[in-house]
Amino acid sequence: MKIKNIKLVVFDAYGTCFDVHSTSSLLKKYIGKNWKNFSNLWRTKQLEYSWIRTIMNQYVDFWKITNDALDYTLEVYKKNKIKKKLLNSYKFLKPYSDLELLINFLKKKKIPRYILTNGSSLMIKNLLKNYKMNKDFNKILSVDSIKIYKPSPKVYKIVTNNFKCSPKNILFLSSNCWDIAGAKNFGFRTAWINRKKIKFDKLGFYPDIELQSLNNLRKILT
């Protein structure tokens, strides 16, 4: 399958560009054999809190949500004394190894690259700065500007408000099923980065294409 007539590529940040479980070495040290379950619970609560606050119309930024989700997880595992170390580690999440190759490919094709994120602009800018990726993206778009989280259609509209083209000419990349469903509902072309080889959620909206790596996109984007 080839994807044609794309004028803009939009990346989700957490889980797509940056590995939310890349703090594994720190987690192994302080949590032990249950570190994977700990990491998954932290991430699950992080997402749950963003959706619940959206429904409640009680927005707080993603750093606060990340903090609250960690507090919950630490209470479950009775590890409250290590909060500062774990929270700080979120500022240094590692980019996936397949990201750089795709970015360079898109640069050569002169296709603009945006990030659309639930994170604050500052959180993402700091991550990019840490890995000297400041110039890899043309624009960072955050839900902070409208104070509502993905997968609300209002979030995806931020992109078309900033880049004047039809949604069908925008390719949205995410590793999150709910994010792909939200983007597809809005009208974007979508590529699901299914690194874990899981089943897609039954939400009524499905990706245009499924890939196991960002790197695979170079073969189908024309």
The other form holds:
Number of protein chains: 2
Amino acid sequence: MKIKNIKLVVFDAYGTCFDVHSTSSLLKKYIGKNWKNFSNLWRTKQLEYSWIRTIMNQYVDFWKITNDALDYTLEVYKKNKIKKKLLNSYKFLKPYSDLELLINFLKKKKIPRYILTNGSSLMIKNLLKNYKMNKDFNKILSVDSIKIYKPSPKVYKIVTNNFKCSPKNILFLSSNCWDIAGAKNFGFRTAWINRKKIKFDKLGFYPDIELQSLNNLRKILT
Amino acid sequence: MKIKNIKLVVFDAYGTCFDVHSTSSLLKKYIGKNWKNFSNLWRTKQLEYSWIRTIMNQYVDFWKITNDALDYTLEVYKKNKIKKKLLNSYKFLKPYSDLELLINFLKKKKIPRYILTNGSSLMIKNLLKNYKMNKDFNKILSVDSIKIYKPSPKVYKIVTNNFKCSPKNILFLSSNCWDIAGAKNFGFRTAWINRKKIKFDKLGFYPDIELQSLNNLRKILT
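Return one more block: the form predicted together with another copy of the chain, after the form predicted on its own shown previously.
First the chain shown before, then all remaining chains and molecules of the complex.
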């Protein structure tokens, strides 16, 4: 399969470009053998809170959501004293190793690259700065400008408000099922980066293509 | 603490009146020792799908949501052949043992009782019929009439559209944190039935009172 006529590639940030479980060494040190369950609960609550608050019309930014989800997780694990270190680690999430090659490929092909993220622009800009990736993306678009979280169609519309073309000519990349479903619902072409070989959620919308890593995209993007 | 001036008591259905994990004997038989994890994943996906679809403006009713969440869970556990039996079990979820005494108490005090549920009216009416509880509630109100799931403020407004009084004179009962947060956000007084002694979610809204079971409510409702 080949993907043709793509004028813009849009990346989700957390889970797609940056590994939300990448602070494992810190977690192993402070949480111990249950560090994976801890990390999963933190992530689960972060997403739940973004959805529930959107439905309640009670938006707060993703830093506050991340903070609240961490507070909950620390309470469950009775580890309240290490909060500052763990929250700070979210500023240094590692980019996936397959990201750089794809960025260079898209640069060569002169296909612009956007990020569309639940995170605040500041969170993402700082992450990119920490890894000297400031010039990898042409624009950072954040839900913070409209105060509604993914997968609302209003979020994906931020992209076409900033880049005038049909959604069909935009390729959206995400590792998150609910994000792919939302992007497909809006009309983007979608590639699901299924790094962990999980099952796709039953939300009525499915990716155009499923890949195990960003590496596989170079071969089919023509 | 006493709760005064209550003119209507509104019950959440799933998790509050009916135990969503009550099909344990069936699950033990077909899933084996992991039945609790299976049941939790089914419930987690059911809730996630209700929230994600609400945000995507892609409502389907709760029977379809329950079906989709079960499909996902069965795929993960590679147990696709037992679907019909498990889905059917959702029609026979058991009422909690503490429900009947509270209903009788409220009947005596002539306080009307409503159900406000994510489920379709048919799902709840059939459940009540199966347990001969048809006369326990004065009205069954379902999100299906507006096609948006809890915890949207529009859902809680169905109650005051049907029973004219200030939200402050309505007591809302739920075991689900996100439901209590949504009800409180709307303006109801709220009692969180924390049967499993879990931590309350960090959503910016908290219950007026926390109880371990519905039994404790009789003492404080004056």
